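Single chain ahead, by itself, as structure tokens, in the form predicted alone.
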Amino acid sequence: MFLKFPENFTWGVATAAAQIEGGAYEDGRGLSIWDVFAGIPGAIKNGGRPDKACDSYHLVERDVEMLRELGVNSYRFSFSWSRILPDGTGKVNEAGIAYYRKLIELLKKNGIKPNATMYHWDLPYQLQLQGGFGNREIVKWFTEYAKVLLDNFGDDVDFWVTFNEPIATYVGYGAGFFAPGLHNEKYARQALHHLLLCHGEAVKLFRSYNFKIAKIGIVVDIWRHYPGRPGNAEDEKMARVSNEIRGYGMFLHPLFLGGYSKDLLAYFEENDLMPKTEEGDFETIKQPLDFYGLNFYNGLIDNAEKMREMQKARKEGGNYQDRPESHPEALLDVLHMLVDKYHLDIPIYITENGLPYDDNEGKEANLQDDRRIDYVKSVLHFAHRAVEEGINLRGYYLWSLMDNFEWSAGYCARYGLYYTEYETEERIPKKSAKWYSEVTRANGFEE
């Protein structure tokens, strides 16, 4: 059975600055946070940096040439912030300027929709030792360097996402293992309330130019937790956790429903983690959007009981491996989730999906990833039954063009269409790459 998707509907590839760029100390490019994190002993996997990266900084014209022969019709990047403005405010970078511009022009000449991430996690680390998102001034900067965006790139840039996936900076200012690798939950809850402000500023900043194509919307990715056995209290008590007090609720809530959840407040009010709020904060961060990105990866099953054996494997040296169980058909729930719950009525992009291969299973087993290609079909399955579900599902990108810096995972993870020789930077398309570009091409795929 052939699965035919809505005439228009966008695919796409997706990428990050800092995990494809490079170019980390040339042309003027400040300090990121994540070039400083990638320094601590034992942060990143096998000591990884993303100095160097992928060279997209010296190679775009190769990799515009590898869209054009994926066939996508949009390609999804981010800027970097320290490239752009190397102290995070003040003095303009032009040769930085000058490589997006490049990037765009290249993108356009090829039909190929911009689809430009404001934040993708890499913050100047000249502002993190000012106190970062955890400082409320930093509303200030990135009104600051949205406003030197869209300056430059304004309405050559179809699709603006003001911030790609806000947990990490959660994930970074109190889990500590995302850079600035801080374990501080109180403060990372009020840097989590800045960044939301700054999202809704820059929104208001966007709607005083009056592009007459570009859009805006912000990235939340979405992994939502089911109860392993329905009715256990334990069970369900990981689940709502998961979702309302660490994942996508302390988001979704006030972007789209206004102000914080009730859950969420009883959790800060229990432990002492409320961030400091100013009068009309919320209605800042409820700006009405163009698009919502959704990074969606699986569902996940919490059984408490299993928890504590894989957490009793760990601690006695066992090799419990602990990598979850694919549940695409979260997908359908989820789109739903987004209309039902949180009334979304803008158009929906799976901003993200995609599977990564092991860089121990060896360059041939990448190369020949039929596991990719059988998961990326499970997910297009159920996002078509969203659309004929009545879901406005828009487009899709894979994640990702290419192998590349997985952040704490350094380059052992390989999610990449193309296999990327790290030593010579060559791409060499995967069997997947082929298979997408047909997918591409016929605007759906065979069963």
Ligand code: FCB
Contents of the next structure:
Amino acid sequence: MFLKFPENFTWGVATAAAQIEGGAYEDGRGLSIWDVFAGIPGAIKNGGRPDKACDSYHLVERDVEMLRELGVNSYRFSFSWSRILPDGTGKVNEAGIAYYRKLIELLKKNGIKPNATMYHWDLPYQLQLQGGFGNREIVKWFTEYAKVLLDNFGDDVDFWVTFNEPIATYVGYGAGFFAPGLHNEKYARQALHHLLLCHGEAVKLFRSYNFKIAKIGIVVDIWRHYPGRPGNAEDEKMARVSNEIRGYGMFLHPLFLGGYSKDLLAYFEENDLMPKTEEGDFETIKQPLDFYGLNFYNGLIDNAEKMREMQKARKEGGNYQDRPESHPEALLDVLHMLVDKYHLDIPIYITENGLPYDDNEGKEANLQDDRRIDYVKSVLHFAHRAVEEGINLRGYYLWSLMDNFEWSAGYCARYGLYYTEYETEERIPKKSAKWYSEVTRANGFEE
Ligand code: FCB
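Counterpart to the form predicted alone, namely the form predicted together with the ligand:
All chains and molecules follow, beginning with the one already shown.
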């Protein structure tokens, strides 16, 4: 059966600055926390570094050519804060502005709508030295940065995203396997509170411009956990903690319902983790948004017993995609949850979805990536169903345009529609690139 998507459906691909740009030491760019983190022995698998990555700093024309080949009508990328403001605040780096101007112009010339994220995990190192997100001053720093972006690119960007997956800051400050590599949950909880304030202030600032085209939202990933043995107290608790205390609940509740959830507050109390807040904070955080970006990769079944074994075997880096099971049907449930539990009545975009291949599988297997095609089809099946069930789902962005620097997993996890030859920076279309280009052109696919 042919699954046709609504007219004007957005088809895109996504990337992020630290993962593709490289040019880490060029034209006045400052260091980001990922540049520094990558220098810690063992922090990144096989010692991968983001210095050169896919060299998109120099290959932007080729990137846009690929977008045209794919037939996408939108491209999701992120700004590198330390390329724009090398010290995080103060002096603007004109070469950085020029780079993004060129990218945006090329996109527009080709009818591809920019979807730009202000912050995709790469804090300027200079700001980390002053406490980073742990310092409430970050709200001022971020607002200054947002103003530079909006002054320069405001209505040239169709979709603005304040933050991508705030949870990465929790991981980086609390669990240590993302930059900046700290292990202090109290600090992490405080950092997240400040991050949400940054979001709120940036949205308020955005509204003051009265843009005609530009819209603004946030991207929160949802890995919904389900108890493996319903009724089993241990499994039920595990799923609840993963969802409410360490997962999407810690963001969606303050963003859309206001304040922290009862579960989260109780957890803060019990563990002496209550973040410092000021009057008015929760009003600032809960700003009306124009859209919500959902990064969806999988649904997870928590079986406490099995988890204990997996934990032992867990590879460093990467995300939960090292779980063997695939639960694309969770997408439908997650979308309904956004509406039913969090009362979302704004357009929703799937801003990331994809599947990694391991570099070890070899180039040939990576190029013939049927597993990826099958997986994306299975997710799109439920996306289509969601639209039929009345969910206001407006678009889908596949992660990623090309293989890139996959954070702590370095260059070992390949997510691209294009295979990146890191030696030469050649990008070679995989089987999935051809398939996806047919989907975007037909606005649907044959199941
Ligand atoms: C998401 C990140 C993105 C990429 C994919 C695989 O969590 O937002 O940068 O790493 O996972």
